[in-house]
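Take a look at this single chain, the form predicted alone, given in structure tokens.
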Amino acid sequence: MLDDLDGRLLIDGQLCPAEAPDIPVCDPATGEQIGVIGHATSQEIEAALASARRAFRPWAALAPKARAEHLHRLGNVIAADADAMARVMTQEQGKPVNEARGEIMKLAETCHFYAEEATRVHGETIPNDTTDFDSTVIREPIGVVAAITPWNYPAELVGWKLCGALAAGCTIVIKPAEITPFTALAIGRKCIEAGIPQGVVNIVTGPGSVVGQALVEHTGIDKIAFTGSSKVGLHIQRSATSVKRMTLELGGNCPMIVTKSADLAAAVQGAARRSFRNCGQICIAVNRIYVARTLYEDFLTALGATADGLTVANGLENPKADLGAMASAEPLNKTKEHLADALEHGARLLAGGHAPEGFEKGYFFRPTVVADCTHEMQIMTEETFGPIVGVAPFDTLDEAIAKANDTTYGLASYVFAKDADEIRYLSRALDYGNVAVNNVDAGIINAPYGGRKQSGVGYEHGREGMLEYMNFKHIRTRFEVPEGA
């Protein structure tokens, strides 16, 4: 599959050779080059945008059922080739093949979900002050969308935008992260196989600072859908040269609160899963944990042992590994910096803290737990985006709430408690767009997913995720009584 995608762009329904295929893509587990991608030129960007603009009106004019059929076919062809697509993802991103395959299957599920939502774009009729007027509100697609997607979930985070936009009747130009471009191009190839009309889906590659910026500034783009850091999201807001709709899913610094009534084993299992899955490279990863003092030491002992029991391996060689390589040197270096800062300020190292033995090459790091953390430490106040978590005790629920909310972010938070009063009190007091109680799956495809504060604006997932790609139109009509009535 990589051979077919190497050095390609998707423009007007064709996987065409890039004019300047000069950006290497490397396997983060070995450092070996697996291919190259193009640094899209201004002419290639214009061609992709022109293609999307030409395709917009015919695609928007299709009956919703017809768009749904296209999305169902896309979901089917993706699921049928999930194994090959998963291996591509592992080679460029590092996560184990089994985990990558799960992500591909979630992408297929997203196609099917939004296929169904496409047929449920409802309007409404609003009463007027007099009976000779009717007000009807309808929803129409925004237009051409630019989707700028990150490297940590290179299939799902493309899919949320692609499927929501197409279901609404929009066309799209996708700019994937330059370190994980081939997963997006593989999705593009599946769009061709599924028979999605030419120009509806386009993919251009290259650095975000150049190619992504060109899309943000282009007056031919009607909406920006971006997932990435809060810093870049703010830059996008400031640098757009025309008024555009935006959905920005940005960073997180997600807390978990474990109360005295919690099921300790379940809390430990949840903490390990959401702190270390995908090497912690996920916006809703648990960065920091606050544990009731009566459970604190037992929790630490169990979480440290669980972390030490997780396997770290080359995800191609060991598809069942718990953790693969990190995607690049940048998140690995930040993980090491946050660990050093925590230890310097008095934290205890309970697990990990180093690369696994036998991995001289690649971006590998053991899942790491540090205890006795305070908000003077970076690990408790900044998003690490690595396989490390800080833990601290608390004495009262209000203390835990204050510490959990002590951040500029507001994407997701987690609570483990069995007492109903504790659950209600905490879930309403936590200032986050998503609160998961006694589980660590803060986002599901059929419910709105979005942050507050510096974690972004707008929503993905659910019906709301599709409506983000639509304009509302109010049609107010006056009628008269017909002759002879």
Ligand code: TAP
The other form holds:
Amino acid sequence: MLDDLDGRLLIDGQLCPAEAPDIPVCDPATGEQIGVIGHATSQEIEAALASARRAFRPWAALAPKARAEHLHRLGNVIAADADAMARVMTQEQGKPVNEARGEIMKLAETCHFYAEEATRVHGETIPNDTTDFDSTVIREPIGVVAAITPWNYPAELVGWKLCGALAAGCTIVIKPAEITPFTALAIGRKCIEAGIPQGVVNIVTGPGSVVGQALVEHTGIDKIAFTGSSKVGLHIQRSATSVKRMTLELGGNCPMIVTKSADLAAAVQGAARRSFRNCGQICIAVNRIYVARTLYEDFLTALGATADGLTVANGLENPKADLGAMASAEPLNKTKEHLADALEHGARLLAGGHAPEGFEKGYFFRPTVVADCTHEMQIMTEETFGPIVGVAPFDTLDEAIAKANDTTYGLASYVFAKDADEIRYLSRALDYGNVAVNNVDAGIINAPYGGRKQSGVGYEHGREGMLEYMNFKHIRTRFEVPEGA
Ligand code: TAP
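If the one shown is the form predicted alone, what is the structure of the form predicted in complex with the named molecule?
Next comes the full complex, this chain leading.
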């Protein structure tokens, strides 16, 4: 599948050869080059934007049901080819094939969810101070959207923007992460197969600092939908040269609180899943865990054993592995730095802390648990984006809340507790956009998902994730009593 995506851009409905296909893409499990992508030129960026602009009015003018049919078809063609698309993702991103397949199926689900939302764009009639006026509020698509996406969930993070935007009636130019471009191009090809009109979806590849930045600064873009680091998100917010709508889905440093009433086994299972899945390269990864002192040592023993029991392997050769390769050297090095810093500051290593045996090549690391952590340590205050978690004890709920909220981030938090009063107290006090209680799936497609503080502005998922692509228009009309009435 990679061969016919190699060095391609999607412009005006065609997967066309890029003028400068000179950026290598490598398999993080082996270091081997799997293909090249284009460094989109300014002419190619202009062509993609012009095509999205031409397509906008006709796409917006379609009946919502017709847009919904396109999105349903897209979901169907993606699901039908999930195995091949998953292998593309594993080759460039490193996650095991089964996990990649799960992500592709969630992308298909996103297509169907937003297909249905497309047909439910309602307006409102608002009473005025006098009865001779009507205020009607209608919703209209914003226009041309630039979507800029990271490498950790190369299908879903494109899909939330693509489907929300298309359902609303917008057209889109996507700039995927340089290290995981082929999943986005594979989605682009599915858009062609699904018969989505030419120009509605375009994909340009290349370095974010050049190609992404060109989109941010372009006056022909009506909205930026960005997912990535808080640093780049802030830079984008500062560097836009014209007023445009922005959704910024940024970094996290997510806490989990395990109270004395918690089901210990469930808490350990949840902690292991959300700390280590996708090698911890997820914005809602559990970075740090606060455990009631009475459960602390039992929790540590069980989490250490669970981490030691997870398999790490080349995700293409072992589709069922728990962890594959990390996506690049950058998150791996940061993981090692945070571990060294924690140990220097007195943390206890309970599991992992090294690469698995027999992996000379590739970016592999064992799931790692460190105990007795404090907020002097980077692991408790910065986003690691790696398979490592810090654990600390607490004595009172207020102490746990203060520690959990002691961060500039506000994306997701987790609570394990059985006591209803504890659950209510904690879920209201945690200063996060998402609080997951007795589970670790903080984001589902049906409900709004977004961060606060330095974790971003705006929402994806749910109806809110489509309304982010719409303007409100207020139409205020004065009526008179008809003559002869
Ligand atoms: P970033 O380095 O911020 O990159 C994200 C995207 O922005 C990439 O496509 C990148 O291009 C591009 N980019 C870089 N500089 C740019 C610029 N000046 N103008 C426009 N675009 C630019 O993030 P990452 O390392 O790929 O992803 C990890 C981060 O994403 C973590 O902090 C994680 O928490 C966050 N994240 C957040 C969420 C949500 S929903 N809140 C979900 C997933 C990930 P390149 O191709 O050159 O890299």
